[in-house]
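Starting off, we have a lone chain in the form predicted alone, written out as structure tokens.
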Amino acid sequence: MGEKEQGVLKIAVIYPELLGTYGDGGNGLVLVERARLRGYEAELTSVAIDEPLPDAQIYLLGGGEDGPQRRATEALHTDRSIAHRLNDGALLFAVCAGLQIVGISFAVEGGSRHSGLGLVPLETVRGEKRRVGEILVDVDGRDLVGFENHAGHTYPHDAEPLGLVKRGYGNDGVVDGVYQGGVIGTYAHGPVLAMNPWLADELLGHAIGHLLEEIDTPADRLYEARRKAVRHSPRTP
């Protein structure tokens, strides 16, 4: 990746009043802090449901309940700008309900189906049971650790997944998330970038235009401890 034009790195959290149930806004704080630790100026913006999406290099979609998920999707359909911003080189990081929103369609409790944003070819239906617990995903040889809590079963179709599930369920028990066309998503919800600082650095590297040098912070050390603990903990049925 080549160096992009230097300036303020803008990060936007989309509709946190609807999609912030699990502290997902923490992902924005992590990105800003890790950018600043490397000397980059970064700005974090929260976008309310009645506001247009601002210009940004990274957009964040969090998780939420069925009703807020539908409202957020309707508002983004009305805004109609996120696809254009991705085409211009922006990134969209989506977790849990946000992952379902970026697909073609998703189903909520009761089985009613709703159109997603259609940014990636994912389709989510209601699964037979709710998936709750730790998740471990192999992302090109790197471990993503986190916690999932969802009833969705997501068919990836032709979408490129984020990684292979080693523990937990993810999209369908085999793969988790998506990594395609500027959209990065995972069922590991909440402030997953705090738990996986390497993934935060990868997003920043794409936005800035080059790989970032490694840094040693308490978050990086906690990640290593957590990764080892999950890999070696006994599996539950």
Second form
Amino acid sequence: MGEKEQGVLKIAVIYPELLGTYGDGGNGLVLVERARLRGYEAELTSVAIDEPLPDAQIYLLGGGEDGPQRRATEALHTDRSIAHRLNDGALLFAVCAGLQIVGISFAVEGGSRHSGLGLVPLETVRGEKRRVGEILVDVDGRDLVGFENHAGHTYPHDAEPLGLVKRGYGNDGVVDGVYQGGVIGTYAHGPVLAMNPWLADELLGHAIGHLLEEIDTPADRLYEARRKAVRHSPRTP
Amino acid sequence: MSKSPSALGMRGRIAVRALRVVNATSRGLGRGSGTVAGGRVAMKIDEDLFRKLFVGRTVILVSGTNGKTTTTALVRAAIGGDPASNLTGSNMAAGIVAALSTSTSSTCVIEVDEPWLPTVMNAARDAARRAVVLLNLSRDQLDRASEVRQLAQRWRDHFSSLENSAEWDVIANVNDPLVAYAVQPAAKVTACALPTPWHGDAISCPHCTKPIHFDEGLFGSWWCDCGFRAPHPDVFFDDGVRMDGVTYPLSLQLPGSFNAANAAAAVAAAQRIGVPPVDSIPRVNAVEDVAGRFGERMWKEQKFRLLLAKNPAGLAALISTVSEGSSPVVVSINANVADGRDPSWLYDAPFERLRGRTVWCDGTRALDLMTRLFYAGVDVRLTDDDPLFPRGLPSGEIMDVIGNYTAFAQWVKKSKAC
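Mind sharing the form predicted together with its partner chain? What's above is the form predicted alone.
Below is the whole assembly, all chains and molecules, this chain first.
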């Protein structure tokens, strides 16, 4: 039994009032409920914009509109603790705008550039067009399914991505997201962990310290149905 | 078309004739309610037709994310008579043109899709009297619509640039900070403090992005540290519509506090164009059913009440309404283009309030819904798993069905009014 198992598993959703446009709060709910279903004690906290980040094993960053995205980044710069927490073994799961925030820089509102948190070596510029649609990513042989809605083009290509894009656009039409130094990010936005129970369990396993036993939930049926549906969607939106 | 042929001119009259022919054909072919195609054709023939159709009329526009169709029906009832209206819900230019050109009424009550509001207000610049009712702004169909704060900004820019702004009576629900922000530059605002349970899109200030503080007390006040705050209301809802120092009680047939808010806005709008509450309220009270919503319907020997919710704010309002009962509820979710193709928003709706109830999950995205409800701790079933559904449900009880746009339409189609 690892040390982490003794205590409460803490999951913190960062600034949901700014970064929660697409039901991203669902990811926190899914993690907590899937931990509880296996008998772990788990606690979900929402961090308000003027609060310091609490201790947690998993932090979540969601998507948001341009102004709030900038504001959230400034607040995390001011807080300054996220990099130390990742060094100490915490995980950060970031979707959509969250993925852009964890990089070195991102562009919003007509192309003006802003410094990101610099946790991973990614830069985001405004893409040619908005990418809206289903996304399917091959993550080490497993499918991640979801929906993307963003105007970002994220590079470089050779930063450590989460996976290869099979449908949709992701970072650049070829790869999606990032998996590096405790940061896991994807353009599949919103409650992507609800649609991909295996990824939720992978994050939980990482935080708890070992692989978790399988459980049977309606999410498995949803996952299979979405995989089937997304395979028939356009290659790039 | 008794509506001032002189205003229409030769070109306008040809356009209106073409519109009627196209719409009649389209209805004959069974292609929808036949309002949009004709409107498009007519506007190609006469580009100025949209403006001409408003000339000399009294116009009340209704816009906002939720409650447009119901409030349009309530404003119609409030002012009485048979005003020109886009009752089929075609709420962009072509549908509005069709509604205006097929009625001879000197009054129009028009539902307007939110991004279209500036265009429609510009078209109505030569109307005799003008009022616009703005209900709320929240996230809705983000895969194809603007993000909601951009929409508030677009409305605000429009009110800033409006010539003769004082000729528009703006009836605005200022309990929604995004609506209050949008109408700040308008000259003649009737500020209404109406029940607005959803603040999920206005938690950060549209001026400075700092957090907005909400006081959930009687008048739903809010403020930001930057000084932006709820304006003092001219109209508020508190067991009735309170305006000009008098409280007028309401006894609506329509359920829910969201409909009380819609009714209060309708009564205020009617008052602004000269119909006093003593006349409007009894007619508003009598409304029972709006385009299949709220009324009792029958399908396979089971009675249902159909409710439409297209986004988290709408679902939050309906969940409060249905959570008072104990019988099973059906929730039907599709993700067609008209619904928005991304049902992520299900996680923004407070389904946890349905714990202890059985929810039947229906629609093409029933599995997304079932997963959401499972994590909310709600007892779930899938209508697809039970070929006998809805047989075996407690008979004699009315079962609530909440559907999003196309799912709701399918339920209206397969059920009958009773």
